[in-house]
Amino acid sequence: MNTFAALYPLLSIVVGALVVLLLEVFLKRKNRDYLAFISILFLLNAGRECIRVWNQGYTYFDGNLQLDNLALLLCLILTLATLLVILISMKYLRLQNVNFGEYYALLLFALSGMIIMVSSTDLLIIFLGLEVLSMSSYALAGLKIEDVRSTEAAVKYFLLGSFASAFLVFGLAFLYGAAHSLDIPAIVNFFRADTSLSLMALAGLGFVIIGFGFKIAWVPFHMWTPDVYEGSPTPVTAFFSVGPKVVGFAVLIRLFQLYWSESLNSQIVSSSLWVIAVLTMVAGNLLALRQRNVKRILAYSSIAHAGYLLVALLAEDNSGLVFYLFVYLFMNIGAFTAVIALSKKGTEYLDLENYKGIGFRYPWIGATLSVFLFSLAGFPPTGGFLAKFYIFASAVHEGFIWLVIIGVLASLISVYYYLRIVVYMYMHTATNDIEIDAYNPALFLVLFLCLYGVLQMGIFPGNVLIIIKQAVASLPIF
C-alpha cells in the first residue's frame, strides 16, 4: 500500500534530531540530560509506529521505500541500539568533558540514514542513506575535540570512509550500466537471466561489495576498525559496532535474495565472499590475541564476528543472520557499557592491567562482562552460543563444510582473548588503585538489559525466532 504513513518512522526520527538541535542552540543549559530524555522520547515513538504497522506492507515513493516486516524488525532493533546508546551516553559525556548537545542530533541523523538504508530497494537512496549516516559518524568519532587519538580517529574514518564510498558509486555507476537500473529487483533479475556472464555487471557487484565490506569491516577491508574504535568515545565505539553491521547485512540479504540458486554466475561472486569470510575469521581473531587495550580487543573481536555474519549470508539462511544481530546488539552494546562502567571523570580504565581484580571490587560490573564474554566466545547458555550453532548448523546443511571448521577453529581462537579478561579480573591481584564514579543508573539499567537480552535469547529464544521467521518470510518474491 503506498501511502505516507510509510515515513512516519522515519519521520519521527529526523523531526527529534532537528528538535534537540533547536533546542540546543536556544536553551543552552549545562546540564543537557533533557536532550538525552527528549531524544528517547522520539526514538519511543519511532518504535511504537513500526509496531503499528507491522504486516502492513507500506510503501511510499512509488515502492522505493518500503516497509516490509524485515525492515521494520530491522528498524526497530536500530532504534533500540541508539536508545541504549544514549542511556549509557549521559554521565558518560558530563565525566569525559564532551557534553555537546549536538552529540544527540547526530545520533539521531545517524539512525535516520540507517532506516532510510534498511527500508529500500534502491541502491540509489541506500547510497544516499549510506552518506547521512557517515557524515553524522565522522562527527561523532571525532567529539573529544582535546584528544588527538580522537581527531585521528575521525580522520581515518572519513579518509577510509570517503575511499569506501567511491568504491561503492564506481560500482553503482557499472551496475546501471549493465542493467539499465538501479532497483535491486531489477538487478537481481539481470543476474538471473544474464547468461554471458557480463564483466561489467560483475565488476559493479563486486564494487559494491567492497563498498559495503569496508563498512561491516571484511578483511581485507577492515583497516580503520580498531584505531576509530579505540579513538572514538566508547558510547560512539559501541554504536559503530552495531549500526553498520545491521544495515550492510540488510542491504546484501535483499540484494542476495534468489541470487545464488538462480544465477548462472553466482559461483563466482560465492566463492569471493568464501575467501573473504575466512579471512575476517581467522584475521580477525588472530591479531585480537596481540591487543591489550580492551577496544582494540572488541573491536578485532566486532571483525571476526562480521566473518561468521558472512558464514550466514552465503549459507541462504537469513533468519539465523537477523537473529544473530539481535543477540550481537546485546553483547556487544553490554561489554563496551561495562567499558564505560570502569572509568570516572577524564580517565577511562582500558588497559588489561586496569582489569586486575576487578571483578571482586566491583562485582556487578566484573559479573555482567564476564557473561558478555561468554557469549562473544559462544558458550552456553548466552544467545552467543546459539546465534553460532544457527549459522554454522545452516551452513554445514549448505555444503560449506571446510567454511564452519574453518569458523569454529577461529571462534576457538577467541577464546583465548576473551578468557583473558576474565582472568585478569578474577585471577590477578591489583597492582593500582582503580577508582571509579559508581552511581550511574542509567547505565546499570543498559547492564541489566544487555543481560537480560543475552540469557533470555541463549534460553528461551523461540518467541524471537517465530518474529524474525516472519518477518524475513515477508521480504518480496520477485
The other form holds:
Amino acid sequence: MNTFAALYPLLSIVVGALVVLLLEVFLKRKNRDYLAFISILFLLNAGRECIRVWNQGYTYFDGNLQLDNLALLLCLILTLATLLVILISMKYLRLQNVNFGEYYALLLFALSGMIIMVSSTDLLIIFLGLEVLSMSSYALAGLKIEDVRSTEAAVKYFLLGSFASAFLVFGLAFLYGAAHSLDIPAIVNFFRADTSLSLMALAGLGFVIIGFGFKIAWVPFHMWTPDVYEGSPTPVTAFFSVGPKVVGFAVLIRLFQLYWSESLNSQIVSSSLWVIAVLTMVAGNLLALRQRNVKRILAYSSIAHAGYLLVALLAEDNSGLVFYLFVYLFMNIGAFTAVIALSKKGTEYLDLENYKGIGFRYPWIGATLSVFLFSLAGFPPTGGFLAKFYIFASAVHEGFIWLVIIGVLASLISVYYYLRIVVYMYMHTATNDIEIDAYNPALFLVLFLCLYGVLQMGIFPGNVLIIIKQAVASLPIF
Amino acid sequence: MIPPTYYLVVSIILFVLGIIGFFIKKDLITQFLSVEVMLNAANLAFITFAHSAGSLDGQIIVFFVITVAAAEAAIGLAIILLVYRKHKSIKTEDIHLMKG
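Having looked at the form predicted on its own, could you now put up the form predicted together with the partner chain?
What follows is the entire complex, opening with the chain shown before.
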C-alpha cells in the first residue's frame, strides 16, 4: 500500500536529529545529557512505528521506499544498536571531553542513512543512503578533536571510504549499462535471463561488491578497519562495528536473491565470494593474534565475523544471516561497553596489561565481558554458538564442506585471543592500580541488556527465529 | 558521430588514472582529487550508457553523484584541515601513529 505512514520511522529519526541540532545551540555544555534523552525518545518512537507497520507492507515514493518485514526487522536492529550506543556514550563523552551536541545528531543522521539503505530496492537510493551514513561516520570518527589518533582515524576512514564509494558508483554505472536499470529486481531478472557470460554486468557487480566490501571490512579491503576502530571514540567504534555490517549484508541479501539460478555468472560470483570468505576468516583471526590493544583485537574479530557472515550469504541462509547479525549486535556492543566501563577522566584502559586482575576487582564488568568474549568465540550456552552453528550447518547442507572446515578451524584460532583477555582478567594479579570512574546506571543497563540478549538467543532462540522467518519470507520469490 | 564505445574507453582510462593517482601520490589533497576523478569517470559512463539506451535515468543519476561528490568535498576538506592543524603537514608519511 502506498501511504505516507511508510515514512514515519525515517521521519522520526531525521526530525530527532534536527531537533537535537537545534537544541544544542540553546543548551549549556553541562546540560548536554538532555540531548541524549531527547534522541532516545525519538529512537523509541521510530521503533514503535516500525513495530506498528509490521506485516503491512507499506511503500512510498512510487515503491522506492519499501517497508517489507525484512526492512522493518533490520530497522529495529539498527535502531536498537543506536539506542545502546547512545546509552553508553553519555558518561563517556563527558569523561573524554567530547560532549558535543552534534554527536547525537550525527548518530541519528547515520541511522537515517542506514534505514534508507535497508528499506529501498533501488541501488541509487541505496548509494545515497550509504553516503548519508558515510558522511556522518567520517565526522563521528574524528569527533575527539583533542586526540591526534581520532583525527588520523577520520582522515583514513574518509580517504578509503570515498575511494570505495567511487568504486561503488563506477560499478553501478556498468550494472546500469548492462541491465538498463538500477532497480534490484530488474538486475536480478537480468542475471537470471542471461545464461551466457556477461562481462560488463559482472565487472559492475564486482565493483559494487568491492564498494560494499570496504564498508563491511572483508579481507582484501579491510586495511582501514583496525586504525579507524582504534582511533575513533569507543562508542562510535561500537557503532561502526555493527551498523555498516548490518546494512551491507542487508543490501547483499537482496542483490544475491537466490543466486540467479544456475547460470555461469552465478558460479563466477560464488567462487570469488568463496575466496573472499576464506581470506576474511583466516586473515582476520590470524592478524588478531599479535594485537595487544583491546580495541584492535575487537576490530580484527569484527573482520573475522564478517567472514562468517559471508559464509551464510554463500549458503543462501538468509534467516541464519539475520540471526547472526542479531546476536552479533548484542555480543559486540556488550564487549565494547565493558571496554568503555574501564575508563576514567581523560584516559581509557585499552592495553591488555591493564586488564590484569580486572575480573576480581570489578567482578560484574569482568564477568559480563567474559560472557561476551565466550559468545564471540562461539561457546555453547551463548548466542554466538547457535549463530555459528546455524550458518555452518546450512553451509554443509549446500555443499560448502571445505569452506566450513576452514571456518571452524579459523574460529578455533579465534578462541586463543578471546580467551587471552579472560586469562588476563582472572589469572594475572594486578600490577598497577587502575581507577575507573565510568560507573553509570546507563552503562550497566546496556551490559545487562546485552547479557540478556546473548543468553536469550543462546538458550531460547525460538521466538526470535519465528520473527526472523516472517521477515525473510517477505523477500520476493523468483 | 563518435560511437559510444569511445566515451566508455575514456571513462575507463580516467578511472584507472584516478586509482593510480590515489596510490602513488603522497598528499591528502591530491589523493582526494584522484577520488573525484574516479567519480567523474563513473559519471561519464552513466551518461554514455543513458545515451546509448535512450533513457534519461542515467543522466539524472549523474546529478545525484555530483551532489554526493560536493558533500564529500565539504567534509573531506574539513577533515584535511583538521589534520593540517595537528600535524602541520598533509603528507601521508607524516600520519602514522597507528600501525599493525
